[in-house]
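A lone chain, given as structure tokens: the form predicted alone.
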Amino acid sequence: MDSNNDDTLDIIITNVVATFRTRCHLNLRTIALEGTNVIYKPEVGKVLMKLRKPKITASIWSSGKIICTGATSEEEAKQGARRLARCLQKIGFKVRFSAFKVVNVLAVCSMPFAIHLVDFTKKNRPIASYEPELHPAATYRIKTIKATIQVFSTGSLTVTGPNVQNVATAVEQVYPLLFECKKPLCK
């Protein structure tokens, strides 16, 4: 970070998406009739189940695959997935919690300065793209850690990556590049 500015950047995780398998076939109609906080979507072939604590929403397929969204940390996602498996066990399925994996993390971060997006894109042309007619942010992709950063002119960043560590690494990598392209302060 900047040597004369010791402020740390707050990276706020807004969504963690995780998947797991139950290793058994699930009857969606039974879940819809006997489960709590469920929405049955037979046209799509899934059931949505919501938990209040941790606040997550799960998409449940009859094959036993479950996708959990809405958690704000990897630990919360795992806790929510385990609670969901327990709810399915209470309904009567022989659920075995397996193959848990965090597949996506969405975070937001705000830079303490505004950014000149055209300069940023010109200096980082192969990995940065900016189409102001399509989207108000410049897109910066880091293929080595599979992270994508949306950079807005206000200094706001939206970061997606496969896990929390990669999201933090992506912000650390892009900070010096953004600092070079900061807008001068208006007086």
Contents of the next structure:
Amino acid sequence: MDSNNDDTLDIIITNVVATFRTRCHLNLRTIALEGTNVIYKPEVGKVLMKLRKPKITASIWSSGKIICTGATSEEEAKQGARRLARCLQKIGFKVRFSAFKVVNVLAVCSMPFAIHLVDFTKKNRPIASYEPELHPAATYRIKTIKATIQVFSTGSLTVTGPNVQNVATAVEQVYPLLFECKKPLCK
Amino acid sequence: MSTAGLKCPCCGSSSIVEDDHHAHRQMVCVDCGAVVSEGALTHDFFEGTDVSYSRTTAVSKKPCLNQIKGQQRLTALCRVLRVNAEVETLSSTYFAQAYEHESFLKVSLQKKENLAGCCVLVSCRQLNWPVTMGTIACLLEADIAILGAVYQEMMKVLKVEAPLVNVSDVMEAHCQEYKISSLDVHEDLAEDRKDLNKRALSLVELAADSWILTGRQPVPLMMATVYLAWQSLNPNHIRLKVSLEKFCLIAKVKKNRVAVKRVSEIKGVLCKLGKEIPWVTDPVTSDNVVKHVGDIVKNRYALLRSAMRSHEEAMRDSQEEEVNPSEADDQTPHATSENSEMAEQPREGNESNANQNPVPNWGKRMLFAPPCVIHPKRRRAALEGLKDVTGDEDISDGEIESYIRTPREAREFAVTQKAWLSQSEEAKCQ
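Same protein, the form predicted together with the partner chain this time rather than the form predicted alone?
Every chain and every other molecule in the complex is listed next, the one we just looked at coming first.
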């Protein structure tokens, strides 16, 4: 997607989480009975509904709040959410699609070089933290854009942020810092 | 003595006497025994200072019982780890601070115990006392994941930072656990602790330089290096036959499953370096590399450089062969500049083609790279996402119909579900 050098880095969005409200009470039993591809979880108080196209799983609460996960782009998430609202409308509820918001975007990116995590953490403390006994990746949190980047020694990155633009910005910001830590400090 | 003027309200008699009931002053009628009047029981003092009751009875706030127990546990931990007084006081301060914070006030006792361990850990790290999280978890008999969560929360609450633990510092403490001195085991298997530590440290440094250490848990790697160091310090046939599991039994240490993988990874690196030793003529394999570990470790930097150089040459030759299979022989002097340009092109071609698989490509080109990159997992091809989706398209009825049951289907489903539920209830009763 975006580059700092001549090489292009592919940022692959793997998951987009979005929420919206239907502005009406939903009877979960009715949805579980009349909907296909649904799983009713009475102990938690929600219904899981899966759509085939786009491949989305939605958690439906009786208050009318719905969380959609599994989309691979913001537009796809919106399309899936609207499809779901139509579904509920057909079942018989007076649904109004409102307050749609993308809440979280998860993306992965791969650097074409290995990264020395100890050097990276030492150079970027306290923004970066690394505990090898707990997790094999170093965590880099950018407060301004509310993005979290997990940096693995193989060069893979996992980025989470509130939207796709922030995720891209986060990768751009962190790339030069990673490039510095390509080789171990000593030698 | 009788009192004049008073009359009994019951019988009207005027013979009233003072008859105290213990200390209570009472005037009693002699004839009927009725109490005519009595004095006040209490004496209200309005003298004295204007200090309220709560203030006079207040005591300075004492720590609660659980906090005292926590402090005692913390002190016990410090004694077991034999840390100095500075670490102990610092960890006590942190514990007192963190315990008062709302995040740790109403939590389980287990979490409070973990908090004590985390305070010790942070203080040790800040004052350069090498202790791993694994050691603390072992002493507290706690799950390291829960300990880790408490540790991170505590760092946030106290707003402190701790430097990273260097594996080399922890190595000495780790080596002490292994009981293989001449007092514990047979002469053939015994090893001096200092030599073992030194050799293991050099192997750890080698692992760090060849991407085996980064991102991995330190304990399995330390175990692997101690094992290899022990074998290589006296590579007689007895020691070479001993597997990692047996070694752990001999040294009375709990075996780590992951350490076996680390042993093979380190042996791989040692083989790559062993090939570069000029005086070794036999091929170096993982079976016979242990004999050469001493030499490899002594000259590791030179061997690393030599290995990188020969690898680069080999890569260049293989790319030349790809581009110019026949011409490379004829035009050797002229070809050096051309080939370097041509070598660039196929490399770039590789990179543009490798958009689908960039990771294994660059990993296979390097001599030393993280093992996950050299042996990448095969990933299933990702499903193609919907392209040109705006999110605001019209949604046809036909699509939505497929997600909704017809009334008949819904009825049948309800009946089946009822029948199934009643069956399962019967089965439960039986």
